[in-house]
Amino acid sequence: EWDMAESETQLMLSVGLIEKDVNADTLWVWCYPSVSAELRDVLLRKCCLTLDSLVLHTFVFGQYYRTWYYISTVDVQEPTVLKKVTHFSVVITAKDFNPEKYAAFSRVLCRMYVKHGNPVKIMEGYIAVLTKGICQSDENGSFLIRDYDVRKAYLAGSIKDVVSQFGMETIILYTALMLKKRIVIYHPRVEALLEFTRALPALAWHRKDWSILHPYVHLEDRELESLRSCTGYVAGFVDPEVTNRSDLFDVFVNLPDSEITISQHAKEAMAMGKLHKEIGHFIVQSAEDTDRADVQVIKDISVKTKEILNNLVSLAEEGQDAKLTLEMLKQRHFPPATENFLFRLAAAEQLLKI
């Protein structure tokens, strides 16, 4: 058994502390080992303490240029050693996507800070996990890194919920993900965004790629640059203004209204045909089966995807260096929408001969 704890712990990058004081000032007060000024700006923006209306988001997460951040926020209750602090947030940055792991860990760190009012305690807890993969304290609960498998994090979103909201239109999301398109989701409540967006990469389970997930983005230049550095993505916004930013999306999901729109420039790439209808029915059927858990639905869709990909690969193998050409596809006389989809899918899967 290789030492999982060691490789796991090397995924953590930093821990930081943001406080809101009795004068309603929000400040970045401490971090270990360090966080760049640029990332700090982003984290302050993500932290709900900087919002005028204090809606308390107990936990949010997202990424910025491949650095994941996890923020737990606490409303400080009397009596406490933290005399001048009304609220605070513990911010962990890491290389991996695992919200449950970092939510649990940051909660333990929050409890330590409430009790001792000293960031050194946060640092000690952080270093304990960094070196031993475990952070134990009798009164503040303990945290064991081993308990949080990344597969669990991938499976925590609910495809069944997505399908129950969008039905047959789920095929649009599936197609967009398979073709590595840009999906933007709008909802005014960040919690709803986090829950919905994190489920979507599971529709393309064969890639197990959650780096496409940007669940909480602000319409701010640097953040949009970070987004644009990705080929395809699933991005969540709380700002309704994003509706008018068709430069950012191929597919737009208005979550409160349950509406999915394909933008004008992506219409051709996203043309739907018989194959899409068939896959769409298949997804809906699997998701609506009350006996099937989310994991099984994801598996069903994955098996279906594998079939399509295997067919593509077998077509490619007839060609030179196992690559596919449009000519080879044309010889099969697929319906136009199917041919279009398969050609673009082959490109997304790097099976095309250029």
Given for the second form:
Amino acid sequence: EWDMAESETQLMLSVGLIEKDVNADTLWVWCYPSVSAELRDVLLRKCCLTLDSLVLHTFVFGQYYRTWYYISTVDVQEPTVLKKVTHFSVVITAKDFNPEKYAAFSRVLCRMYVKHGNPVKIMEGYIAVLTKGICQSDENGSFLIRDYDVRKAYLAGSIKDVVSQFGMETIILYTALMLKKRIVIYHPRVEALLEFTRALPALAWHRKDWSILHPYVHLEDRELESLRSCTGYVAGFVDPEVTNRSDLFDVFVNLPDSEITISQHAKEAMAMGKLHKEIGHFIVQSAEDTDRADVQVIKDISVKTKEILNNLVSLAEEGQDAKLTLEMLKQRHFPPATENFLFRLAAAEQLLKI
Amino acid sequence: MEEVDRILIHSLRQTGTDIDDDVQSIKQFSSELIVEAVVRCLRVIDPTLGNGLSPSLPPGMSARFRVGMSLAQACQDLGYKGESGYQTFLYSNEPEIRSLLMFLVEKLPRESAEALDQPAGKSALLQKAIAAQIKTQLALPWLPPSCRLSLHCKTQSSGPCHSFHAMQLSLPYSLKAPTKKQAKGRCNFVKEYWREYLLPVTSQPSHHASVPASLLENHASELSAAQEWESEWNSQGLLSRLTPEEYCSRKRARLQKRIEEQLRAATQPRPDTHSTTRSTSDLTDLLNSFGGTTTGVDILAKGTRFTHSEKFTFTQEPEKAAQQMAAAASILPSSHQSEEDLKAKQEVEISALQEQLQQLSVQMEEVGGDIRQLTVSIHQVSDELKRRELSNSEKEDTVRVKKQTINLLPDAENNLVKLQSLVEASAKRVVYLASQWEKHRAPLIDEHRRLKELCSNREMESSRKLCEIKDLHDKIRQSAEEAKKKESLYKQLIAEYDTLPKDVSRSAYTMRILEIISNIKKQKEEITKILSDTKELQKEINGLTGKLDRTFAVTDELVFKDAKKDESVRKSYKYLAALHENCTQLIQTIEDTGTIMREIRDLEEQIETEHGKKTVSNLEKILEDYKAIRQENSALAAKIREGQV
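Having seen the form predicted alone, please provide the structure of the form predicted together with the partner chain.
After this comes the whole thing, all chains and molecules, with the earlier chain placed first.
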């Protein structure tokens, strides 16, 4: 039966193969249909094979100019048909964010390559998924695209862990996300970084926008350019140097030390008041409730956000073109921090009169 | 014995004794010769002892006697352990004379007192010569100029001293040809110049006095340049794996570039206020920027002129400033107004300024608020813009796809099937192309990896070889130094050997000594062998005697026991006893014969020695001399009696 998985098939962009050989050379050996030279450089950097000290990261993912990349790395064990190859990585680029789907798929492709030593097999698997949405795996069953829904990907991150690590300070992250600010997160281990950062956009569930997520960025010009092309972002770095780059963030999260700092130039915008305290309490309460799962916590937070937004919208409707102005806000005599917050939130939600 | 005599005769000849050429051995020495030899030896050994004695024997017997006694005494004083008296000299015998002369010759002082215990090299010799010269010159007393002799003028006046003034010399073949082509090109001209026109080095400097200085300078600079090149080549040149010419040319290019950069940077116009002071410190800065800190220090030390001029220009400045202050003070209006007016004026001013301040702060706040609002709206607008752009591109894509679908829609079923088959076919073709590509790619990648491996192996190889080359260089250098040292040592020893006297052949002596040593060794072996043989024999004899006694005792007892009863046994007993008796006598006789033979040998030896002592002739001589002395005595007595009368 022909199973064309809707418009999702257009989501995969390319598949590539990086190998590390006995000469300690890391090379792009194969790709289909094509990967631009710039992207190839970036992916070589992300692939852990270029590092001198080989710390094998089985699966990393990230974003570069709205292209998501997913890299699975495998260490070649004897006996094998692959001569002179010590490690290799299978890279899949796509338009959508779905780490689980592409992790499973790339694992299947890795196993195929280890078994046959021939990239043509990878290509066959890729084309099969592209055209039919299904790929026969030699080992355990087959890989079906439709098993991996994007909503599941969005909800796979654990908000409860975030709240348990930061407690009340989670409200800073919430505020920053709502106001579309720039958050930078630092952790020396990339796996921890990926796990933490992917959960954050769920705090602004009403937008369902994971394009602000750049979970794995290096301090390199082109990658920073790609970062700057978004107004607000959640970016993860493994390089401790990022602490000194205050030009890159409004909020800095030091994950191993569990510290959140708001940079000087953003302090005024991120001023928080009674409203924030209330929301913060609510988030912490909901997350600490052991009966409620992650999904429900996210739902609770989104309900609360909806409340605030509804208020704002109702305010706006009184004005011209259903747009809000600062004077209208001032008439309500909110406390100054709340007024500031609502004003900026309106701008973030496209409710402000220009 | 002949060699010993020859050596003795030779040594005695060296002390000045006049020995005839045909005298080959001590036996042929006459008393006169003996006395002369001894006296000359004594003179060499100890001049105080020997100068009182005359080498020739006086004719008178008593004088001879006296001479003999004094000589004997002198020899005793020197430490001669053997017996010596007047008889050793006047009535000599060979062995005594030989031992005495050997003792004296050994006492002779060795010639090479100042032995060169350390072989000195050429430079050490030169230094010693210089030291000796200076010593002699210093030993001369200083005389005031008027009293100086001409030969002192050279060393004691300051005239001959010249200051060390070196000039550039031009030597042929000292310039390195950069390339072969250039060398050929200027070959002829330059060679002609060197041949025809170039003055010899000694006439090149303007003053003759600066010739040694110039030569020293030239040599020192060449030597240091060569050493520097050696060290640089050994450390960096080899590592760069270039040929020497390439390395040189690269270094030159690098230095040129650096100089160009520095000059260019220095000539950039600088936006400075004090142009006058800048020009003087420009040069120092420029020069400083060329080299490292060392050059900077030198230049700073020399730059006192610059700093002087700087000081001068700076001292002008405070004067100017003072002038300016005075002018400004005069401009200020001289206030004759009262204090209250002043205060009021000031207060008005203050309030006006405060109002201004307030207005400005209000303005600033407003502006700040505006800025904030505008920033926020900018955010919103840019966000909106980005979103719209994205959605635009997405919509474009969807529109395109939908357009194509619409085109295919009329014949939906067929088209669907066609599309399916098309997709399948394309997929198959793409896979086929991929496999084709793989056929090409795989060998290329393998080749790449193989070559990379080769390359890294070669790198390792070459670095290993480089190490080896370095080691070899070190070894070469060491061996060259050793060879030089050994060559100089060899030359020096050859020179020494040439100066040594050739009349006495040392090799003959050494050969003979070695022969004697081997002979002695052989003799020692033989003696030990004989001793062991003798011991063996003695043991055997002892054993046999013991056995004999025991056997006899046993037989005796046995036979005696039976002898009491039997007559024949008694007779045999008697025979046994007689036999034993006779054999014992025989043995005794043999032993006695042996002893007597030994005595005969000893006596024969004694006779030989006595013969050698020529005692008979000596006795005759003594008798004669005794008679002569008696005659002399009587003559003297007669003279005395005559004199008394």
